[in-house]
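Only one chain is shown below, in structure tokens, and it's the form predicted on its own.
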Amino acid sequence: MRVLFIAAEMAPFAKTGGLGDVVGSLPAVLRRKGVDARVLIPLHGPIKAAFGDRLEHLFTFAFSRRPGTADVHIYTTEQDGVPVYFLQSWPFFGEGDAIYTDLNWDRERFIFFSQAAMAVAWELGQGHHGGEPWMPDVLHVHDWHTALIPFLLHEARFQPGWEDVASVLTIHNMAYQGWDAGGYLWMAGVPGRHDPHLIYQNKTDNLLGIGIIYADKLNTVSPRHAIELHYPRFGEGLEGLIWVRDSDLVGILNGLDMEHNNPETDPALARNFSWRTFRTDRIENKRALQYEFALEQRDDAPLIAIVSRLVEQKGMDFAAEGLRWVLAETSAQLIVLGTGKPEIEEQMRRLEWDFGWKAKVYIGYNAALAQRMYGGADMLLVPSRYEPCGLTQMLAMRYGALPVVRETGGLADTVVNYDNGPADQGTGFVFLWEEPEAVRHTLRWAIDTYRNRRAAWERMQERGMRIDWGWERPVRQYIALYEQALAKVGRGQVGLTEIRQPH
């Protein structure tokens, strides 16, 4: 089975969140299971600057569409055994210093990318890249940036070479949809979208909505979120289309790279540890983290960490108010790593200004620092208003920090609430209401447990560290999804094949 991932991001080349993590890790696991998975992403300016010495020019072709003909340059490299293709075409991709720009320009850019991606798949299938012909069986697209591709495939379905290709759309974040793209679609020469559900619900110009209707199969990144998408609170206006495609939608929980994210071997940590040794060794990471943030090195002071985008979706606006109470009422310490809306960054900075001896804020992102925070903090706060999956809570548990989370999406699927007793069950602390008081009282509950029920606390730490958050189960679900998508286009089961090395 040949699967081409088509996305806007892929870690480590380009990443702003979970989308980049999934595209960066899932294809490698699929290849180990016999799926010939490859990835196509835009050659964003930052990729060219940071990874240019790794990229090899593969081929160039002229791509014609209504606005004119563009030269498309394809570069390639290999990442964790996965062939990765990068698309460069002026003026859309290859320059600038950001992955995303203004929405108006991004709609035009990613409509072009979707059209050109179909052309790249065809060129690969014809062997025009100088190697053996490689035509994908499945186009696996992600979020609104590439959600037009299932429609383009639908339009090409009766052309020789495309009739047996299936499409799968993964929804990572329903809040971003590529709205009001009608004019851009017309300019690009994209045919009209005449599905009655799109017309009836006035979504013919919504790129994500188009993908939801035309993809052969759909998934989102946790079972709970697959249910949530059916309702207005999380469906973001597309819940009607989700109901239409209900039988084709599944929730598949994201996985972690368990080898890379391993406290026994992680070089970012001051001292490595495992679930067997954390009771004696992990404390050194907390002390090192307190020293790094210029906090008092106190083993008895609960250390709360936040590793997050500082935006409303992540609940950081109401969490900041709850944290203010916690800092005023307890001896807890706080460290924050993230960037986002200036107003919420300001809220976090005020906590540092008012409680500078026990609260520190790092505006920005630092991957190694994030790992040290997972490995040294006592608890991680994740108060998201909605969270399709979330990886930080899984990373926290993997590294022995107990998550304090709001009950939504993937957070509800992964964190088991403490039983408030001997911890016969529980891997963290869960609350429901999107209010400062909920954050305040749940953190105080966690702090009280940390101080007065150490045996229960450590049982939860061990339980979380021993959970296998890897891709083994999710990858089987993705292979089943691909098989179901292929069955819809009449191909039935496509066997897994020996993977050839990329040319």
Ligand code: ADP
Contents of the next structure:
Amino acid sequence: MRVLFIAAEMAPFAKTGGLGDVVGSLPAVLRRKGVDARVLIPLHGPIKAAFGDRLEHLFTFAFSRRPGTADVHIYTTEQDGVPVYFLQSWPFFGEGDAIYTDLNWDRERFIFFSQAAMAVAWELGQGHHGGEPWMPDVLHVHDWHTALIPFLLHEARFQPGWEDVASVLTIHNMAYQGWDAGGYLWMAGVPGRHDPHLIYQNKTDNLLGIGIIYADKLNTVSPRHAIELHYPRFGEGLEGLIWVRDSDLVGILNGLDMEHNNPETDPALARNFSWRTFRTDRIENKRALQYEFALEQRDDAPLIAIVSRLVEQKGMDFAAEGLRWVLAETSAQLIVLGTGKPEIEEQMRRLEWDFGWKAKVYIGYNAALAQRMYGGADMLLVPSRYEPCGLTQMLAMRYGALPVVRETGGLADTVVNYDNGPADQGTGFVFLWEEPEAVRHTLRWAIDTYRNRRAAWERMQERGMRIDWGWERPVRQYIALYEQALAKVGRGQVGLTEIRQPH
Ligand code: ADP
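Requested next: the structure of the form predicted together with the named molecule (the form predicted on its own having been shown above).
Below is the whole assembly, all chains and molecules, this chain first.
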């Protein structure tokens, strides 16, 4: 089975969030399972700057569409055994210092990318790149940037070679849709989207909406979020289309790189530990962390951490208010690592000004520090308003910090609430309301548990640390999804094979 991932981001080349993480890790795992997965992303300017010397020119072709003909250059490299193709074409891709620009320009660029991606798939299928012909069986597209492709595929299906190619759309974030793209689509020569659901719901110009209707199969990145997308609160105006495709939508939790994120070997930690040794060894990481943040080195003071983008989606505005209470009422210490909206950064800084001896805020991005915080803090607060999957709560559990989370999306699927007794179940603390009071009282409950029920606390730590968050299970679910998508276009079993070298 040949699967071409087509996306705006892929870690480590270009990443702003979960989308980049998934495209950066899932294809390699798929290949180990016998799926010939490859990736096509734009050659963003920053990729050229940072990875230019690794890229090899593969082929160039003339790509024609209504506004004219463009030269498309395809570069390639291999990442974790995955062939990655980079698309360069002026003026859309190949320069600039950012992955995304403003919405007007981005809509034009990604419509072009989607159209050109179809042509790249075709060129690969013809063997024009000088290698063996490689026509994908499945086009796996992600978020609004490439959500036009299922429609382009639908239109191409009457042509030989395309009739049994299937599409899968993964929704990582419903809040960005590529709205009002009608004019750009017309200019780019994209034919009318005549699906009646799109027409009656007035979504023929919404790129993500188009993908939702035309993709053969859909998924989002947690089972709970798949349910949430059916409702206005999370569907962001596309919930009506989600209902139309209800039977083709599933939630597949993102996996975690369990090797890279392993407290037994993580070089970022002051002291490595495992679920067998954390009861004695983990405390050194807490002390080191307190030292690093210039906090009093007290073993008994509960240490609350936040590692997050500081934006409303993450609930950081009301969390800051709730934390103000907790800092005033308890001996808990707080450490914050994040960047984001200036107003929310300011809110966090004010906590440090007012409670400087017990609250420290690091505005910035620091991957090693994030690992040390998971490995040394007692709790990680994740009060998101919505969270399609979320990785930080899984990382916290893996590293023995108990997550305190709002019950939404992947947080609801991964954190089991404490039973308030011996912790025969539970891996953290869960609340529902998006209110400072909920943050305040849930944290106080967690702090009480930390103080007075050590055995229960440690059982929760151990349980969290022993969970396997790896890609093994999600990858099987993705393979099943590809098979279902292929069945929809009339293909029987498309075997998993020994994978040939790409070129
Ligand atoms: P999202 O992708 O919505 O930002 P996730 O929880 O899915 O949230 O992933 C966030 C990832 O980014 C985690 O790996 C987390 O450790 C990391 N991260 C977030 N903010 C920072 C920061 N300021 N410094 C270092 N790592 C961060």
